[in-house]
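Presented below, as structure tokens, is a lone chain in the form predicted alone.
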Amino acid sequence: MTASYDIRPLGEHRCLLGESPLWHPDEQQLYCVDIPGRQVLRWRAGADVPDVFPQDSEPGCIAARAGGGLVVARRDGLWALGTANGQMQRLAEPPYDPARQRYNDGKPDAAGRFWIGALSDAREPEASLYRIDAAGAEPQLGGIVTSNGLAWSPDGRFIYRSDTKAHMVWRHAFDVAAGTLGEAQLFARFTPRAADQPLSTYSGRPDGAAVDESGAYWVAMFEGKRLLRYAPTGELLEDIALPVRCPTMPCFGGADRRTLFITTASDKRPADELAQEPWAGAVLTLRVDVPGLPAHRCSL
């Protein structure tokens, strides 16, 4: 169940708060956003350092948009990133009042809607999933804080989601021609932080995921300095050490899609950990067997 890998960080760039990594179907190369940092970045081939896109506001997510380029999911609604000449485009407005809450975790389905889920600022259960079509947001679930491991099953006929804060992940049937979920299924719970217990003995908190070809969904644990990956069945096939204690989510890449990329986060942490920490805010890389599955296309 424990696996040791060959994990090395991509360059020496270092993020407050990296996350939504992606590998760009068309361009083959990597992006993620620096929430606190305001920053699209990306990794062209060989670059030592990212190339990077300032945001006016929070990036909580990126998609490939078809036709090119990206869409940007930010705290003041949703944008287009031309990556050729950094051009932005307003394409709507948040759904939700940004001065509580602001877009997080988000991945297209299928059929190129993009489906997103906030984050409430007052860590209160106030946020919502929401389905984004050419017709606007749509609220699916409601009474979230932090949402977060959006991905779905290799044949599109599950979709996996977690609540970062509730300590839990579920998985619903997914109906890709209407766009719909199925009932909440658990299917991994995690033990809560004390108030007095060491970070050296808690096993985190579910952040972002990403599934490869088997049906395995990878999932971060913020705080727990491990990758988890569990069978479609629910039963933990392996749990990764990492060299940083935030990992924030992973996802596959690199010509044969067996290349994966965490992101990672060093914003607020306490001194004495990134000085043991050297590659917190990296994004850290590894080699696979089982390679994941290809990003989709947001059709915004």
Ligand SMILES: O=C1O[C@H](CS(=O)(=O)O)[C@@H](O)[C@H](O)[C@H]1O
Given for the second form:
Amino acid sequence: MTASYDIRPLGEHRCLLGESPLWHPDEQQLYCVDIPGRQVLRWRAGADVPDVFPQDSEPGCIAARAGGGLVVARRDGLWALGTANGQMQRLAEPPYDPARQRYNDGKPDAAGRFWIGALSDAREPEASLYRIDAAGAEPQLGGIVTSNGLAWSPDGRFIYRSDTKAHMVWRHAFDVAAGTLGEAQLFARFTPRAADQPLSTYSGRPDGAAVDESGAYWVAMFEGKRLLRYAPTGELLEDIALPVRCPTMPCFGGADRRTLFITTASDKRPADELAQEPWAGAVLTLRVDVPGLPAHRCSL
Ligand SMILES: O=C1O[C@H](CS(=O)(=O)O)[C@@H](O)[C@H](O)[C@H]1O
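What about the form predicted in complex with this ligand, after the form predicted alone?
Full assembly next; the chain just shown is listed first.
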């Protein structure tokens, strides 16, 4: 169950809080965001240094836009980013109070709707998971602290999601034609860190995730220094030790979709930890056996 891989950083770039890695299905290039750094980053093929698209507000996640470029979900709403020229165009206001919440993890479904969950700055259960299409943003679930972990099964009939603060991952039946979720079924549960518990014995909390062609759910364990791979049955298949305490989200990319890119965080970490983890904030890369599912395009 404990697996080891050849894990390397993608160049020298370090994010404060890297998130939302995306292998763009049309451009065949990697993007991600640095949330507090207020940047969208792009690695051209073979490049060690990313191109930077500065943002005026914290970007929580990105999606490939059906018409080209990206949709950027920022604290202040949804924006189209022209990746050829860096131009930004506002698409929609946020459906929450941006003084209290921001968009966090999000992905398009197979029909092009953008599903995005919010995060409560005060870490109160006041955030929602939204389904967003041309008609606007409709909350689908509420009572969330930190919405995370969105991914679909290969046949699109199930959606996974987590609340990082609650230390739980759920699976719901998903109706792609209607764009609706069924009842939540608990998929994985983790033990919150006790007040006096050393970080070295904490398994972490579920952050971003991705699904491979076999249907396995790969989830980054924030503060747990690991990536877990689950079968669709909920059986833990692999426990992969990482060289960074705070991985945030995996995504599959490369021409064969067998390179796993994992964003990580360095922001607000203790100095002794950062001294031991020179790759904190890097995008980590490793090769895997089973290809990942390609990202859907957002129709906004
Ligand atoms: O801001 C974020 O932080 C959380 C980590 S925490 O649980 O709030 O400490 C992370 O899960 C999330 O994805 C990120 O955007």
